[in-house]
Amino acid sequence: MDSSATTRRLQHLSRHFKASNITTPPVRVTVTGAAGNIGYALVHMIGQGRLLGPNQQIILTLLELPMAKDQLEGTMMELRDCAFPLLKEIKGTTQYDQGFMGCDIAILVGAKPRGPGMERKDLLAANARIFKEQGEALEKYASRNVKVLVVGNPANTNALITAHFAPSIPKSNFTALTRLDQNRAQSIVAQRVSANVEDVRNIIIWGNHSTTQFADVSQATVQQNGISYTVRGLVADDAWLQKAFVEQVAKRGGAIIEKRKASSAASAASAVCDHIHDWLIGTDNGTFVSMGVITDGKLYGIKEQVCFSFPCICKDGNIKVVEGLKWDQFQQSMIDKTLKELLEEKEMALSVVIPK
């Protein structure tokens, strides 16, 4: 491996451990569903410094349902046994007031999963009630500048509901996780063109974290031997990029469940760390990342308020959507499809928590 490639690899490996400029006081981080599969993986990554770097101490609060109290206590025991220096304090609770009190970062992992025979509208209704309560709790107890990441599905609509019920917290502080989809897309492209995954940049996930999402390579590049190539040019197969690739990214979670007989956990937790790290520490120059953000009527002509995944850059804790990208007819059709689903989800969810 040449020295430039080695340098890029080391830079990529160290990006998660970049020192934060927020060293005191400790940051208060709350994780809901902390004893579940994703939460369990996530809280250990947080202890390792994946979230905010190696110099930022954290007061970590694990929030769970009363029925998971034993699993919560076991998770806390393991965290303490790891003796992570960055975890100044570890708390566990089943109460919203204790869980969200003064928190600076809220990672909402816990959600009701889809059960046998459950229709989409039933799942939306059940989670709308859960995230209404969490929004109200954040409004009452959290820091006014709390940064909120919703992971529990349907993540985009759950983020919208949470924000609706926390009106004094800026809407720009609420996000949904689509970084996992971006990471999956980067990995698939890297395998396809025999590149290092860290050299694949600027794949965009548009829209919903669902099977309607659109993994778009129109802006994506691959660095090889110091030269930047377009993904579209290297792959040289538009039919694959517009169909098989998009479907593979969108259905990756289901494929993992089929093989593991369990949902994605470690990869989801890793993507959470990527999302929060880039949000608060900042994105690399020339690189944008996918985040579900709440629209304000000015973004790409989407006038309705939904939580929609866009390409973003982050600096000083602020998210800025990359503007001015053009869509061709195919891209527009994919955007329309995922937006339609989000609007349907919004209507269903709001009808439950805001009865007419």
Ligand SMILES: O=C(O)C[C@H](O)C(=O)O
Second form
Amino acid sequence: MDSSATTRRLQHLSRHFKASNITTPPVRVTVTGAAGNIGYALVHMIGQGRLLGPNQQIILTLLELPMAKDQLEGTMMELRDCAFPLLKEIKGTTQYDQGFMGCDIAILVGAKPRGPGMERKDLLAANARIFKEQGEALEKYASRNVKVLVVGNPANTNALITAHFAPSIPKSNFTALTRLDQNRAQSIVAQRVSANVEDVRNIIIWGNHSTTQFADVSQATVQQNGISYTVRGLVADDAWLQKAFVEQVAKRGGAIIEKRKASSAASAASAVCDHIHDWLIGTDNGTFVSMGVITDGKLYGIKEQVCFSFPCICKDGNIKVVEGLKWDQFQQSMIDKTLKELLEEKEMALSVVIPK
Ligand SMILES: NC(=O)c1ccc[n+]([C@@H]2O[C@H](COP(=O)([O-])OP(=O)(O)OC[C@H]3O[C@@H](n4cnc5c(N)ncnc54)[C@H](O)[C@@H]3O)[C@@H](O)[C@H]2O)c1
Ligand SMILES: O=C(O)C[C@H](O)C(=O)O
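What would the structure be for the form predicted together with the ligand, given that what you showed me was the form predicted alone?
Time for the whole complex; same chain goes first.
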């Protein structure tokens, strides 16, 4: 047995998890729907340091509906019982003013999930109003620099609604979660080529967090034995990459609902941590992460304002979309399809939140 390697691994682990060297002021994080499926998993991951690393203290506010008050209190009791050193304060509320006052990071999970046989956009009628209210509340109470991640479905269109109703907060501060799709795609490719999941890089999720999303491997690489290979070259099966793979990623959420009779929770919470971590701590040299961001009329020629998932790199808390990637006919057709759906969702959403 190589005991020196074991010692090195354990030293690394203890350095990683020890909450020492706390120097920066605590960051205020609000999680809505904190007592639900995802919220319950997420607040515990936040306590463990998954969101901002092992040295950053957090003042965590859990925001819930009045009807979920008991579940909220139970969740807070467990969270306190974990005695996480990184949680400087734990607050629970059912009021928007207390929930969002001065918050630096708002993770908007609270919304209805879909059931078997539904598409995520079928939730628009029920969920769009929540995001109108929460946009208005962020506008009133949150820091102007608040970073917002929308998780509640349909996440892209809900992010657009939230931003619309918080006009004094920059549009670049609003994002939607497509990291779960990226993580799923990475994991499927890693299994297919027998690689470590972290050695698969730069798979891109374009467009909507829905069944029209496009998981694109044209820029993706796999590192094996110190050599970088293209995913296309290593898989050597374009037909699979363009159809079965794309569909498996796009339909994974539905497949989980069929099996669990509830939508993904731990994997969604883990993807939330990855998204916020990379946004605020930064991405590694040259690695793309997929995020739903609000278009500005210039990105990839998309003229309309939608929340579209792009490859991004992050530095100093800023997101930069990776521009200039060329699309062939197949990619263009996939991107047109997901953009068309986002435009349809936008119209539907506007009719709910801004009735004529
Ligand atoms: N983008 C993604 O990758 C992704 C992944 C998984 C799930 N989701 C979506 O996340 C949402 C939550 O899923 P879940 O499984 O946790 O659902 P859930 O029903 O278990 O929990 C939702 C919680 O939100 C609360 N809530 C509802 N409206 C609220 C409001 N206005 N303010 C505060 N809290 C509110 C509810 O009381 C409930 O506790 C769903 O819309 C689901 O489809 C998105
Ligand atoms: O599929 C869903 O409705 C839940 C979530 O968006 C997911 O992708 O797992």
